[in-house]
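We begin with a single chain expressed as structure tokens, specifically the form predicted alone.
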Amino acid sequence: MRVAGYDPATEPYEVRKRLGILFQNPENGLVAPFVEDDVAFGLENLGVDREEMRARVAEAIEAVGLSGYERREPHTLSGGEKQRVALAGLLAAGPEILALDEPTSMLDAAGRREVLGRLQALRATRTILHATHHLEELVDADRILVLNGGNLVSDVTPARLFSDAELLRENRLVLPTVQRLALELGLSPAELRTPERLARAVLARAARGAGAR
């Protein structure tokens, strides 16, 4: 296996440079007594000059949203704000390659709002590896794996496997309830993300009908 074309067993340095690691447990990511000490802490392991550090911290605390949380101590902060420091120490080393490691499991729903926004933002800059067992947060994936059992089954796009009730079946996925309902009324769940779209997709099939009559 190789990450970014380097061998983790001989080059883990290169690869440490290119791979930033996020875990469900926020907790275990905060390791300095303010905000800004946390967010520069992986690049003071890397030696980076103090300058160029106080840039990137400052360029990784405003990419997550805490501009002005630089001084506060993170044992005050939500489970989500916890969780969007340590990711802003993993976007101050600049890696190419986010992997998430259910990075939302173990927060509130407004925590989980917050993190999958800031993730999000990021996917256009960022390759994003999110592992996860909440389908509703893969919703604008390029493409999903499914594993079972340790083994890879499947290799498809959001749309194909919220269209696959028997993938779904056998793997013990569960559908998120807009995309469930969407399915339910015969329409598209991929397409439908929010109640919103599903409100306006299902009004627009009743003025039709009501139309045509």
The other form holds:
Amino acid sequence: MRVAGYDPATEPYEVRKRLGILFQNPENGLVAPFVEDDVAFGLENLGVDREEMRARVAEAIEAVGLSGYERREPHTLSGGEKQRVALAGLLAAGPEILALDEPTSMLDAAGRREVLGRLQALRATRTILHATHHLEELVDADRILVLNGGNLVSDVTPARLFSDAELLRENRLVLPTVQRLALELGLSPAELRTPERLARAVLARAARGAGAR
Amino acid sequence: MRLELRDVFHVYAPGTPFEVEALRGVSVAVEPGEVLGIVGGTGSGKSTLVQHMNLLLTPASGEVLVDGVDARTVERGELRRRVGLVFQFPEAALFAPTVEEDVAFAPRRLGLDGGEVRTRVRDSLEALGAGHLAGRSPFALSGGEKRRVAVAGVLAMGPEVLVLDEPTAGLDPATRGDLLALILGLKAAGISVVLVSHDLDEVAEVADRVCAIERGVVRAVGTPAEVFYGAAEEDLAPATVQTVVALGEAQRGVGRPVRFRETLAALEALAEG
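Instead of the form predicted alone shown above, give the structure for the form predicted together with the partner chain, please.
Everything in the complex follows now, all chains and molecules, and the chain you saw is the first one.
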């Protein structure tokens, strides 16, 4: 195994500088008494100078929508807020590769959209590994790797995966609600990503039916 | 059992610069045998609210009533048994060398005899589809298996109300589906369930009533159709409801379906004229 050319077994610190992990349960990653210290923790370990650290911490806190929370104690935050703090810590450290384990599991719809938007913007300069059971979060991915029982089963595009009922079933994957409705209605699940598009497709079919009669 | 919160306020770190008013006059009841979904944004007060249900948190003002009786007068251990609370990421509290011993911990503390404890452990693990894990170390299980075991540990106390705080967060679809089936099974057995979730699609499938909270205030309580169709404009609706609302004018002929099957049937009828 090599990460950015380094062997994790012999050069773990080189690897950790370049690859940051966001754990599934945000509690597992929170260490400091205040939100801003927690976000700064990774930078402190990298020896970043004070001024730059301040700027990067402030920027990361803003990026996850937690401005005003700097002096809050992490243990008083909600699950979703803790998850944002953990993500801010990772963004501040700014590794080349971000490995995220269910990064939105504790977020509401608006928070999920914000975080996904942020990750989308990071794609220009970073590599993102996003592990999730929520397939709707992967509709814009370049590639989806399907794992089952410790084996790599498939390496496909989202459009391909979403329309392969057998591959989904064999790996116990469930399509998002909108795509499931589309599939059951005999419409294309890969194209109908949003409730609005699905509604339009249903109305179009109803109009065609009415025209034919 | 009927559980009622009446005008509950809760303040974290009162009198300090970090003071946060997390609940501001919340009134909501859990009716016997119902599934009550609690929804709301991050930091809206959902977890604070449910931690009042067994007085793990005590209100700054307001009351918690158990069958009409002030919960503070109920013996604390008895209250915690009758109202079982499963925390977010409950697997973090697994501690025993085997699954069986972990699940047995609470019923044993209730002073039940060995035979009764064994029966409860077995039944709870079976209910969670985790009977085959009894002899395993909880630390060697997958995330989904750990979650099943942690929920079984609370179920083994024999609660009359089971409160689940984000029980499906981070879970695979199969485990999630099993947990939702368990909720409906408990309801069929007369146990009330309170389901706190960010996943509106799952709340839509199992809830009898929904309570929507926002910044510590109850914004709406009612049937899933009432709450979700009333809030569809503001992101607080499952994908089924959003799709129906997006039909615009044509929605009138469709009604207000919420669950997947009902919504599918309504859309099929519309598409086929």
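Keep in mind that what you see is a predicted model, and the values were worked out from it rather than measured. Take the two forms, find the largest set of C-alpha atoms that superpose within 1.5 Å, and that set is the rigid core. Residue numbers count along the first chain shown, from 1.
Chemist: With both forms fit on the core, is the shift of the CA atom of residue 114 between these two forms 2 Å or larger?
Modeler: Yes.
Chemist: How about residue 103 - superposed on the rigid core, does its CA move between these two forms by 2 Å or more?
Modeler: Superposed on the core, residue 103 moves its C-alpha 2 Å or more between these two forms.
Chemist: Superposing on the rigid core, does the Cα of residue 72 end up 2 Å or more away between these two forms?
Modeler: It does not, since the residue 72 C-alpha is displaced less than 2 Å between these two forms after the core fit.
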